[in-house]
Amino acid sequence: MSEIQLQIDGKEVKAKEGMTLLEAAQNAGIFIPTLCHHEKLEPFGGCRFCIVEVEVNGWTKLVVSCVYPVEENIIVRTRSEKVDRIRKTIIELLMAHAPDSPQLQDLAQEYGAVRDRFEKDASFCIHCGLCVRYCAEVAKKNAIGFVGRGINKEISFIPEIAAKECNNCKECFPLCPTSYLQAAFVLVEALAFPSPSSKPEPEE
């Protein structure tokens, strides 16, 4: 596998062909923030928060670093006025859904995001897909998935599978940046997985 040389934030970086910009930056000790990325999962590119500025032959473009492959001699800027402005807007949009998320609050402080810029739609889920993808790709249980499309998309446990698999697993819970997943499971558990004490007594 051939080696590729590029520049990230003024630093000469060597990367292997097939790596993403995010991987190359991480290997070089350069931080790029992410919300939907996990090292054990296939790149998703859903949140767009790892966006960076790439210069190729004098032309500049914005790309999502977790899915964009490294290229020879490109110049990458992980923090620029344009990049920071886009990240700020992404945070503000996400905070309309999950205003109390500690992770989003920290990012809001970093990028100067305004908590109440957009009208609240407190679904408490930011659609990062970490739980769905981890359950399918790593745990291989497929107990949780997306339902609906677009702005109506939601995370939902599949009761028949979750009742058998989730209580002894819950590996995806710590991945949730808003704690919505835990609350959703408690609700589904209460509605769909009644406790033994709630089952009717057998007739004599």
Second form
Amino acid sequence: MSEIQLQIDGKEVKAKEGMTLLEAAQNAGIFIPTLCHHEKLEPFGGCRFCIVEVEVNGWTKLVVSCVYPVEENIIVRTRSEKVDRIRKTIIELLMAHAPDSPQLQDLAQEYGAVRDRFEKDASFCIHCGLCVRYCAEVAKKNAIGFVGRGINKEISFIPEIAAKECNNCKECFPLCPTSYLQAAFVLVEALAFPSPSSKPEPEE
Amino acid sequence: MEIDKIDQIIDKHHGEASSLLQILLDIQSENSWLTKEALGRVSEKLNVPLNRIQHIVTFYKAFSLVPKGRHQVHICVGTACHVRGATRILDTVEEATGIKPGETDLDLKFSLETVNCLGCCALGPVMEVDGKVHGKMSPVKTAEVLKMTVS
Ligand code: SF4
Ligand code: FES
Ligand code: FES
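Alt. form predicted in complex with the partner chain, vs. the form predicted on its own above:
In what comes next, the whole complex appears, and the chain from above leads the way.
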């Protein structure tokens, strides 16, 4: 595979063809913040938080680094006024849904995002898809999926599969940036497969 | 809907996962809604996980996961129909059937939906019942069409 030479934040970086910008940066020890990226999972490009500025022949454009393949001689800036402003707005929008997520709060501090800029719509899930993709790609159980679209999109467990698989796995739990996943699980557990201890005691 | 019928539809598409959408549409038009059993069967035969099927059938408005009425009523609320009084038509239907858009009455007589333009704005306000377009509707005409539909 051919080698590709590019510049990230002023540093000359070598990458292999087919790599994403994010991977190239990580290999070079350069940090790009992400929300929906996970090294074990296929690139998703859902949150847009990893956005960076790319300069090609004097033209700059904004690209999503976790899905953008490396190119010869491009100049990448992982922070700039524009990039920071976009990331700030992304956090502010996500905080309308999950105002108390520690991960979002940390990022908000870094980028000066205002927690209450947008009216609250506390649906908690920020649609990063980590739980859904982890269950499909790594755990290979497909116990959880998305339903609906647009503003009505939600995650949803398949109760029959969840009842069989989830109690011995739960590997997706720590991935969720908002802990909505745990809440959804508790709900499906209570509704669809109550544990023996939560069943009412038989009467004497 | 019987399993045999579902299997037939799946076989017609050679059981290929790439025909998933077409298979679901066929079941939908055959049965007017998608039962849990049907989805389970499709998932099993095509080897497509149920969560993906669930995502698809909740994404497109063409699919229904609840029983549909015998008559499908679509009221156009697109811009042209809206300015010509689509809301009054919708109100009339809601009153006559007792259901709101997206709902089906308990006797499974009607299902009501709104649409955003049926492509014949000059006829507005437009209502479509079981695929037949009725134009230049008034509340009185609307009530008549509904009455004729069930008689
Ligand atoms: S529940 Fe959590 S992990 Fe799953 S999509 Fe929503 S925010 Fe992401
Ligand atoms: S990390 Fe790149 S879009 Fe989410
Ligand atoms: S707006 Fe009703 S048919 Fe076009």
